[in-house]
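In structure tokens, one chain follows: the form predicted alone.
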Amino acid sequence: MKRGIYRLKGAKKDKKEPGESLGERLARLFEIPGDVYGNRPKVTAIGRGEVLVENFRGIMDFQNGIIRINTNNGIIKVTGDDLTIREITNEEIIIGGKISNIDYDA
């Protein structure tokens, strides 16, 4: 006889993405938002002067006129002029300068 743990016919699949974590699905059930639960990255841009990025690993690259930061979903690229970075923690990081572009490498 055969033991093991089989699934119903009929039975519905959980609703889940691929490499979605424990906290992420109880998240999900209590409809509890990304950005409060989760190590997902923030960004938030402050006009065209200021760009706060919540949740980084660290930086990359930062040449003149490019910042790359390492996220747990992949590199945020900030371009532009005159980029500084203004603040840095662990959790945070606050770039200023003349942003021209926020792009997404996943």
Given for the second form:
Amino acid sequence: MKRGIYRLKGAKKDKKEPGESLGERLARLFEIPGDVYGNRPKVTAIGRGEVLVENFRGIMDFQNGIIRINTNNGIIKVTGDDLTIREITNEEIIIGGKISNIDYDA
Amino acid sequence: MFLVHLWNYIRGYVIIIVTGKSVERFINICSKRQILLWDIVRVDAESATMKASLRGFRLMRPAAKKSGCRVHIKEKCGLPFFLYRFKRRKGFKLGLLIFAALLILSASIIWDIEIIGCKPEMIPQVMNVLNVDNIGRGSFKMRLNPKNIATKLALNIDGIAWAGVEIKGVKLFITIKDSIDAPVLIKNNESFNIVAERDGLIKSMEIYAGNPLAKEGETVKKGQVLVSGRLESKNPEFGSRDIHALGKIIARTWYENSQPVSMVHTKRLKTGEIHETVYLRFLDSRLKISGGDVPYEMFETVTVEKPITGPFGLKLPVGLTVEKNSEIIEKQVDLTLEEALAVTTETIKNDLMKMLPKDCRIVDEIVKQYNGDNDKVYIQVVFECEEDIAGLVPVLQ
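Write the structure block of the form predicted together with the partner chain for the protein whose form predicted alone appears above.
Now the full complex is given, and it begins with the chain already shown.
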């Protein structure tokens, strides 16, 4: 029994994303979309002038041409011209301006 | 987005400049503490401007301390700051109050009355009923009970089948349905004769029931029986039967009047002097603006209403009333014979016209001139008319 459980855990560990919790695994089991449950970031780009990032941890860098956002999945770097933070709350951040790149793990 | 802006404007917000080495840290702490920030713009390497709600600004101090940033208010925006300016202006507040009071007052009174669906002759009667209860322009809507008014109208005015009263906004709508006149009932169980109502020459007779006693072309006197309601049977043993005689008797009648001709005539002449009085009218009351008392002994008044028309053709109860008083003098004028005759004839005709019954048709008019006993010239005017002279009188038993 004990070995069996160990093996199961080990087998799962290879597949799952880094930092995946029990709750997230359950969510995946019941096919609940990742943005509904869990703290993985959701990035929505509307046109070219607005990027919405949900589930972020905080901003790391804020310049006119670059904004770096810390999330559970690493850092999201948004580059562009005249970037502003349209709105920032605990859960989401809206970035405005002329956006040229959205990079991960910069 | 517009709603969010509006909400922020109503609640009030501040534009602040945050200066320090780590503005990002400041923003992070703020967002963790549920302080909403928006429109964050980097100014230079050490400062950024942003907007924050008033509540947020108050909670910001620990965040600023932790991140080592300094926060300065650049601008205060929104309704609370706008209103703050008026806090000390008592006149403004008073004006605001008066405005609100006037608005409420003007919305709670009747500004106009519309009467729909009845003959124009009936409108004064309707207004009379309303006047008894002091309902009119300017009365309060709260005091009016449409059902009661409708009942009163229906009860007090003859010839109304139904009345409806409705208050729509500041207008009072009165809808009236005329009733159809009841047909004239002929009392068949009573017996009547047709007699002449006035002297005349019978032109034509149209008899529906009864025994004619006069013929066409006959001259009849007032009160003479024209159609008898008593039918005698040929055989006297059977006696007679009384019925209701019916018929139209069209006859020629004459109306005559004569007056002496006066050579002197009082004429009313306008001197050309005009005095104007201007009133400001509000509802049914008016206020004199200019022009004092009229300085003339005799004058003729022409009133000109100048209403102010609002949008959508709405007649506002405010307007100007201008009274033009033109001076008049009476002058004794000597007339030539011809003029005098014409003037006298005209007056006689006018007098006669008033004497004529309603359903009378003038066929001919004769103007005669004769000398009276006291050296005066008289004029006689005769109107020859055609009319129905049938009148009903009960048959004597």
